[in-house]
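There is one chain below, alone, in structure tokens, taken in the form predicted alone.
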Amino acid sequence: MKTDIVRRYSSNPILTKADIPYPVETVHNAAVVKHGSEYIMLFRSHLRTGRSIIGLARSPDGFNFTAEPQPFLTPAREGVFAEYEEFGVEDPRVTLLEGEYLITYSAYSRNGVRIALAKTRDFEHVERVSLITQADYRNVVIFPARFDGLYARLDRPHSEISPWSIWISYSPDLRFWGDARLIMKPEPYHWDEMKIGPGAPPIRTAQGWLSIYHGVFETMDGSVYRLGVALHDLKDPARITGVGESWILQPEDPWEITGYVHNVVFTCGAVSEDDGTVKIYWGGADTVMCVGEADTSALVDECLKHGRPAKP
């Protein structure tokens, strides 16, 4: 019998709206990174307006988080960012690269959803850099390395021709992106057949870049969001060397099955540890934050030994 790859933390959920010192209705879809001796979580919260903001919480161990007294990022009030963040800021991802933490997040407005890029060195001061996509894009994660001098990212544009697939593109300066290629599609009649999207920023392993992504399956009772893994070539991240045939996590606990959006586990962050494990963080039912651990080797094996080829 196959054992679960992801070991859920026994005290999940680790952060809920009751833990936030200002009024919010949800805590979910959080990026998590290590910064010095602490773990930093940037989490999304719905307000009673239905719009979202991004808060910050800190932890000494990656399990027990304390939220800061004020939100970290709220919709801009002036300039071009104000126009495109009018309806909220959502689903951050964070990549440490060359001494800076690069933060991508969804900017919602009456003009659709675009991805914005911000950066920080200390999580005390944050600088908005640029709006780096057109509408409609979601789920942008930046690789923590350059390739032939270029930055690389995974993203998920919406297209009626090839809906909800994963693409890769490159940039010389983080502002202007191009050379885009479709590299992974949903698998027909499979757990990720409806749509897929990048989750946590890729993690470097000896066998390749490990990408934890979300896949969606449509049922008679609505959609189910699960997590899976894919492996990208270390030198050419556009080449996927394997995709896990099975999901690694699905909604099972009560707070994953029932909430703001039922039957959802959704990741925006994972932390690779020195002991060969990965802490994976996920939003449960778009309502609470959870964490679990997995062996990096098991995730890689899921792609290479129990996987399927990617079919762009």
Given for the second form:
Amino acid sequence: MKTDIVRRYSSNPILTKADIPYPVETVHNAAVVKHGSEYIMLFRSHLRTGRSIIGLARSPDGFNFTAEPQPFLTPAREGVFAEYEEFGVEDPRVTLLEGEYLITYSAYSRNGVRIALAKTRDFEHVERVSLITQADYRNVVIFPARFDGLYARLDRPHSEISPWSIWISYSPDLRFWGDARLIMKPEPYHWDEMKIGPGAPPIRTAQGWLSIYHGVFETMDGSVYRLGVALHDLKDPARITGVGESWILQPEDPWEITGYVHNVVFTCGAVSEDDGTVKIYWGGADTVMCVGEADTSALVDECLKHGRPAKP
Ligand code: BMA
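Go ahead and give the structure of the form predicted in complex with beta-D-mannopyranose (BMA), now that the form predicted alone is out.
Now the complete complex, all chains and molecules, led by this one.
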């Protein structure tokens, strides 16, 4: 019997709508980072309008979270952000870089979906910086380092010609992004054949940047969202040194199989711990938040020893 790479926490789900002190219908697709002695979670919630907002929860241990009384980020009411966040804000990711937490999130409007960047130092005050993609883009994760002075990000543009794939681009100032290249594509007749997208912001390991991504497979019963891993060269993140052949997590618990959207595990964040493990956080069925732990070395081995091509 093959043991699971991701060990699910025994008290999943760790946060649900019952834990939120204001009315929401779901708690899912959350970013999590360590800030001082706390774990901070930025989670997405559907309102009864079907549109989303972002809340904040705190934890002393990464497992037991308490939500703040008010949401953290709701659609802007004025300026350029108001026009592009009209339909809601979704799926945040957080990267700590040079003392600032960079928050990227999906901004939905009648003009499509694009990605906005906000910053905070303390999770008390948040400042919107810029809309950093055009429509239609999702899943922007910023690397927690610069490369030859440039910021780098992974993202996932929509296309009618190519299956939705993972791209990289660079920026001198976090506002203007360029030198974009497609670096990873879905593998035909494989668990991620329909589309892939970046999940958690990349984690530095001795062997390379570990990226936990989502992949989708279309079945007669709809699509199944699973998680996989890829490794990027430490100095040149556009160079993928390995992509795990097998998924590392698939919907199995009842709250992953059934919910707002069934058969979904979707990650927006993972926390690397000093003891060589990674806490991976995922939304179950777009309805609840879950966590599991994996050994970093096992995730790296998946990429380097049991690989598939990054661009079939
Ligand atoms: C994707 C996004 C995610 C969601 C997933 C499954 O397209 O909308 O936010 O978790 O679908 O519904």
